Amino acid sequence: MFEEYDDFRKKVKEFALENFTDDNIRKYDKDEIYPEELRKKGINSAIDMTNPIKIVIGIEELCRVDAGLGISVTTPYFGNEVINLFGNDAQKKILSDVMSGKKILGLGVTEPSGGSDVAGIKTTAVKSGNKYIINGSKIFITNGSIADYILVLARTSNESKRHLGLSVFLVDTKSKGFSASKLHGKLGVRATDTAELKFNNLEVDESMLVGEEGMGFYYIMIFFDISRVYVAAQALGIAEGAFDAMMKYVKSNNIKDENTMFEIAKLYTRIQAAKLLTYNATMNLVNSVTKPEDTSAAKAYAGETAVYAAEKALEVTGLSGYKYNLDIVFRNAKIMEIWEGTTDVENLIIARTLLKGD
């Protein structure tokens, strides 16, 4: 099936080749500083969101390249999913906007006070005539200073269960009441944007309430069985990135010793393993097949993947793995495990949902 896409899969490694240069991946990671002028060159060379085949495909080999900037340039769309599903007819206008590339979108959940834990977040939005009062604050929120629009998930009622009452906005990011504070010195990704946000009275008029009141964790639980296909694309193309400096390495030198061939076939396998996993859980994107148990084996697996073949590339490779850039590798593939739900909270909905069945 992914045979069909090697045209399309071509056209981004090209791209990713001639414009993820190792002077750029340095200059951008040291600098952290979001790459603009590539997001924009990407939206008709290396970005296609018709359809989650072409941005699985895209993602990965674009962070087989580098995954500060391969995620910088797909991630403009973040959030996109919880519009088209759940939207009205003005947000899905102004999504139009983020889709063309015109517009930076942005999703708002994590909290200081917590991060995997959706259902404890404390930002509030209280009606008041035809609008809602937004207070609170975000963090670690991608795009968060360069975005236009943020999705917010905010707490909108008082329940006896924790994941009820909570409503997401579409917040404006020029409204009155609203900051971003970008963060630096982040392990690994520096080249996209992470913020903290923060709401201080912020009006937002009702009709930029996504769906129905009271069904925000719903819908951003459904966002992130979408997503975490695209994270496990990431530490796809992390892991293989590794392997490819590995190889190169191996080859250039002429290395034949046992354990290093040893090490190839595992780390061979692991990835291999990945990829099945991603591609599987991206094909229940495709038919409309909600499986969260497969969704989270590919996310959690492929992280752990990238993380362990960043280890062993620079293992293998030694202070010469700087030539590769396996250093940024290295510092790039731990998020994979952290990010979208950690790999212990993917273990849980793995768990789980295989004991709710029959």
Ligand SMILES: Cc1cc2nc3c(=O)[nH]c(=O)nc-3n(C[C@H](O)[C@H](O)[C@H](O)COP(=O)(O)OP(=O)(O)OC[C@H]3O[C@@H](n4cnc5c(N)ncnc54)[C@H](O)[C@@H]3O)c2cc1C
Given for the second form:
Amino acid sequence: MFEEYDDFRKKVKEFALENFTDDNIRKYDKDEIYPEELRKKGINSAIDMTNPIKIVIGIEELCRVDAGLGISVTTPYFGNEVINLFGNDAQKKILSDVMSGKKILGLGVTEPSGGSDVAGIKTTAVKSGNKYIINGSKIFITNGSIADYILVLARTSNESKRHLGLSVFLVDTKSKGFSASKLHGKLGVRATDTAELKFNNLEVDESMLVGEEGMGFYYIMIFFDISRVYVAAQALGIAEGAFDAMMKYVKSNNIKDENTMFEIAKLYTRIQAAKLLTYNATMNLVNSVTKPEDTSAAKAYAGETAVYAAEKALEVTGLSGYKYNLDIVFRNAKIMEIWEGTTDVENLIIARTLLKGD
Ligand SMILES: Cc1cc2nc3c(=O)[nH]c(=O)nc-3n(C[C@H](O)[C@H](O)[C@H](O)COP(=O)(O)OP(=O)(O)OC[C@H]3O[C@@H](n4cnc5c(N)ncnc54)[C@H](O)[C@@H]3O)c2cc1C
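Requested next: the structure of the form predicted together with this ligand (the form predicted alone having been shown above).
Entire complex below, previous chain first.
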């Protein structure tokens, strides 16, 4: 599928192979530094946010070489769809700087009390004149300490149904009352920036309320239904990268035992299935078709496939796996089953959506 984008795929591949060298992969993983120079370099050669197919191919091919670096250079736009779909003109002006690579965006939903229960967030935004005063905290926020702007989900009113009364704000990280502490020692994707955020009487102008007050929960769910396709692409890339390494090892060592043949066949089949699910969900985005069951199936299956592939590739290559950075791939894979909805949460979405039908 997507053969008409082969030239673009080739360009991204070349960028990844040239820039995500073994030295860079090891350095950024070990030092946990955000690869700002690679992000800037990628803007002109590997990143094309103009359509979902190019976004998916870009993420897939970059993560195939290294997910820590691949995700780092493709997440500065994280949350852009929320502003694009629901934002006002002032917010869209800010968004244009994000899309051109001048500014970095992040999106904060998860709180210390948990991430799956979005309606349970405790951060508040209280209206005062023409401003809102935000208090609370967020945890594990990607781009948290490097972002120029963060979309923050906060409670603006207490309603009988918890998912009502939440709103999204576009917060300038230079605002008084904002602080971010970078988190260190993550299991994987260590080149990505992850931070804990605190809002201490942070004042945000009412013009930075995204869309309507009280609609935030719905906006975030609509956003996740898009962004999960991109997580599926990250996971697909990781699985393909693990498979590439396994095949290189098997070919160069002329391994032909039956067990290895079965592992190759099983992994190839799983990756093909993950790819079809991911590309199918991508086509839903292209055609503006809302099918959360397809998105969640792609994200859940590709996420599990990334973990399975990393494990099998390490098993087959043994100690040589280090030569192919499979130790890092193994650590990078796990987050695919967690962020933007754990596999449990994705499975709940699939089942509930199917049961809702007529
Ligand atoms: C590196 C990293 C980057 C991240 N970036 C961001 C970001 O940019 N923005 C952001 O908002 N968040 C971010 N997150 C948070 C991430 O989205 C959450 O970790 C994820 O949503 C899961 O939430 P939790 O970790 O609090 O687990 P919990 O929600 O506490 O879940 C714990 C376990 O309980 C299960 N569970 C929970 N509820 C249910 C249920 N109803 N039914 C069945 N099982 C259930 C889960 O499947 C899981 O196994 C990031 C996390 C990491 C590690």
